[in-house]
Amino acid sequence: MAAEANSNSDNLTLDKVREALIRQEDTIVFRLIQRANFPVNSPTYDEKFASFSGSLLQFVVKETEALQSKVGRYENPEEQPFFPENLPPSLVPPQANPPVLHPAAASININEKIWDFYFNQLLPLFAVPGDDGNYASTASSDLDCLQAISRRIHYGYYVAEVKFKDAPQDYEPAIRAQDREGLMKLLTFEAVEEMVKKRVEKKAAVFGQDVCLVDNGNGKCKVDPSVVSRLYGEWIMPLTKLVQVEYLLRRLD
């Protein structure tokens, strides 16, 4: 959606950020499920474990965003690094695309909620306990994971944008006051969160099923649909419109 938006400002509709958000929660199930397949796996989060400094999983995001940042990945708004301290320039030249975002977007980054969410709250939900040894595979499955629910947030800045171009004179007031409150409350629809999180349960009781040419009529699936549901409920939604909000305070500057 972000190639689509930059190549013309017009591309950026409501329904087309819905259809790119859609979209998002295929990637994010999926990733859930093959983030299931290992068990916790504690060693790659101990920071004694290996000899260079930190921890596996924070020496494999590290390296990873470096690379990536190479190739200009974080050159996409939507696209925020989780350890954005000295990172390299891209190496790709930049598009001569104008820009569709106020360029406010590019202060705004919730990385460490999302990481403090994934490792404390929600990996505990659906990584069974246990040790096999897969710690870089672990490590590689969490940053994809991070990555895609983190996409998924900070892609609040297309939905704040959309909204506020299809009704300034709802919007303005509030920015202009500066109120959170009020503009939290334009960004809140409890029907259409009701009916998001439904959709994800139903994708994760779906896609996580275990195929079998006779049906035994287990209905197990890799990961517990409710806790996809919980998920979008307690966090990505919520930090999504605190990403909406942030943008939109700073989007009359």
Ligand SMILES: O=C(O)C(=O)C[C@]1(C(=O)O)C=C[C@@H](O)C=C1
Second form
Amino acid sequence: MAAEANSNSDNLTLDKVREALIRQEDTIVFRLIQRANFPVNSPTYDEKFASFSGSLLQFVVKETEALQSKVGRYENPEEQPFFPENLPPSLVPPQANPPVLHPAAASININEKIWDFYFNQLLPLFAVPGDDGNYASTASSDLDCLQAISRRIHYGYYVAEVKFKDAPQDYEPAIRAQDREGLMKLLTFEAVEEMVKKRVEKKAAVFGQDVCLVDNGNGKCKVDPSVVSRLYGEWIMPLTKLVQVEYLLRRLD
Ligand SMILES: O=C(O)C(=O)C[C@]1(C(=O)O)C=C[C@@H](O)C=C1
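Since the structure above is the form predicted on its own, I would like to see how the form predicted together with the named molecule looks, so please show that one next.
Okay, now the whole complex, with that chain kicking things off.
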């Protein structure tokens, strides 16, 4: 699927890119809810599972990415693989749309950081301890979450591109000076970040309700809304900004 906002560079506005980010919030919240249906299921992550050379999770991710690569998933710049080594080429014809992004985008993949925070910090906050034996479903649900989060974070390319195009006079001096801090300040909008955190918290509260015919459910959410707010505040938005800075640093190459 092509990026919602990338079919034509004239269509690329900050409002449109932000709308795409808002739509992706729904996907992320629903996928977390889906993963929360299973307990942690730690054998999924054992270094060696049955006859596989690594964990069951690694096997599912690598095999899924190989198939998705053949059908063109990674032809979209915001879709980045977690195991980019030795991926088979796409078998589908390339899209006719002219590229919107600077080619530097292709060299920015921060999935290692995403993998690390997802498994080491986030998952224990929303999956209950325990083992119900559903390891294959657990692994594919983890991959669904990882891909939605990764796509959202790498969408930073488009945010950065549109900000640069809107005000090259502001960005060019910081890019020429390779001034990371200066770029970070230019692209940060604290009021927007506060709004995002509040909105995703509310989405988690609304989407995560038990819907009953006789009353309004038990009031308990399937994923703690404050965890979703933390996910955005501590990881998703800082990493989206990191992608923006990395992209802008290379924007004049
Ligand atoms: O909306 C923007 O301007 C963005 O850069 C996106 C985003 C985000 O990740 O949601 C990141 C940095 C800004 O401080 C605000 C929000």
